[in-house]
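A single chain, nothing else alongside it, follows as structure tokens in the form predicted alone.
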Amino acid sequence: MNTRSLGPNAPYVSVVGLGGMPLSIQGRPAIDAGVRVIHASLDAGMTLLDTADVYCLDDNDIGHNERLIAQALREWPGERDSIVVATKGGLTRPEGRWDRNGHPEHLRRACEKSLQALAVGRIDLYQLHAPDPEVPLEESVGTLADLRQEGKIRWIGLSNVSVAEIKQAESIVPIVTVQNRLSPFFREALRTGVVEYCAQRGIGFLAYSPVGGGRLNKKLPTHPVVAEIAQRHGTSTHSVVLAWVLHQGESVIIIPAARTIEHTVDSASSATLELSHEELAAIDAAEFSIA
């Protein structure tokens, strides 16, 4: 599979990685089925697995997806050292909600639990899941810098951030990745300059929800522009949209999620799908309703 740099002083990874969330939240498949999806992703050439401690049902289930990935990697016959596992801290799941907690003591506890769940001595990439409006960003990022200094984190990333917040974090510690939402339905990362800034700095931009999420993805097969392009290439509308996201910047890496083997294999196919300038422009100009 084609590769791009994960970020400054980090390795190249596959341009398509796996987002692990659907394998562990409501409606998740059985453990063995989830392991098979992860194995299919790795076998398709993906070398980046993205997870988080809160990819689970609630606070009693913290670390479910991390443990699933650890199991899948133990049972996979391939080369483990070739795979980068990215996880996140800074959210909680009380009664299934998604709440922010960027306090230093929470991040430190979360990192320790992620080390245990992933069964590693050092986390490849640890990302602040989202800035906490009740905690100064420098305190949250400073904690990650301390954890890196202690050898518990190799690289630091941010998620759900603005250009100003990236710059603020960079004044404290090197930032390797930024993980924000990007799809034809949601283009704020383009409009606000986050993708452009990441490209300028060589920071890997990890595009999450690159097809807009499960509900919006179901609209794609009937989208007139995307469907026509997919038919022309003999591929899926899902793959076409993923290819469009990959074309949005030289540092963009996509992390589509999947609950089935067929879905993740289809995602992998987007890595080699070449869209023409005219096709890209047609998607740029098309309307993508979220209603």
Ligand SMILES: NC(=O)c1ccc[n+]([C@@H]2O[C@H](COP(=O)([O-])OP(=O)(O)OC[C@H]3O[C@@H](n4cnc5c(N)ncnc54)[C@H](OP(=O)(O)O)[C@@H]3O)[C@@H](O)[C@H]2O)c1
Contents of the next structure:
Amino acid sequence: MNTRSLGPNAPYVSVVGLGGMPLSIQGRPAIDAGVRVIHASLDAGMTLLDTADVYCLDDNDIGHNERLIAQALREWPGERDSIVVATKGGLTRPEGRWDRNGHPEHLRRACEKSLQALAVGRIDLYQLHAPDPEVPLEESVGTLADLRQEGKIRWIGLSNVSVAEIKQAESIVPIVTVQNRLSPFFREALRTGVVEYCAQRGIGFLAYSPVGGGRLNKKLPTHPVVAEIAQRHGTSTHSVVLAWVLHQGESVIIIPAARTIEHTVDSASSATLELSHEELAAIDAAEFSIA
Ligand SMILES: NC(=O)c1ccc[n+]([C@@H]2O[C@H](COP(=O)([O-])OP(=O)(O)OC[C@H]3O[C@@H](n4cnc5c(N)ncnc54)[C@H](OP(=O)(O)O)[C@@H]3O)[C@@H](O)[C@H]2O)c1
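The structure above corresponds to the form predicted alone; please give the structure of the form predicted together with this ligand next.
Now the full complex is given, and it begins with the chain already shown.
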């Protein structure tokens, strides 16, 4: 699969990586089915797996997705060292809610647990899941810098951040990736300049929920503009949208999720789907209702 730089002083990774969340939250498949989806993604050429400690049912289940990925990699006959695993810390799941916790003690504990769940001595990419409004960003990022210094993290990433927050974090430690939402339904990463800033700095922009997330992606097959383009190319509406997201910046990498082999193989195919200027412009101009 074609590749892009993950970020400054980091390797190239496949332009399509697997987002692990739905394999571990409510509605998740059985473990062996989840492992098969991960294997199919790797076999399709993906070299980036995105996970988080909180991809699980609740606080009693922390690390579910990390353990799933560790198992899948153990059982995969390919070259483990060619795969980048990106995890995150900074959220919790009390009673299944998604809460923020960017306190240094929490991030340290979370990182230790992720090391265990992933069964590694050092995490490839560790991302602050989201800034915590109750903790100064420099304290959360400073903790990640310390963990990196201690050899527990290789590269540091941020998620759900503004350009100002990226700059603030960069004044503390090199930032390799930024993971924000980007799809035709949600374009704030374009409007606020985050995608452009990442391109300027060579920071990998990991586009999350690239087909709109669990609910909105179901609207794509009947979207008039996307369906027409998909038909012309003999491909799926999802892959057309993924190709559009990939086109939004030279450092964009997409991390679509999947709970089936068919879906992840289809997503992988978007890496080579060429859309014309007219087709890209038609999607730019189209309305994507989030109702
Ligand atoms: N940093 C953050 O705060 C944050 C937030 C949300 C997500 N993420 C990350 O981004 C990843 C992706 O986001 P997401 O899970 O919200 O949504 P998504 O990638 O937009 O996908 C949502 C659903 O769309 C379906 N789908 C995707 N590609 C498809 C294809 N080619 N053909 C048919 N169906 C397809 C899949 O359904 P099925 O499951 O039925 O196969 C998938 O679960 C997550 O897994 C997670 O790793 C990060």
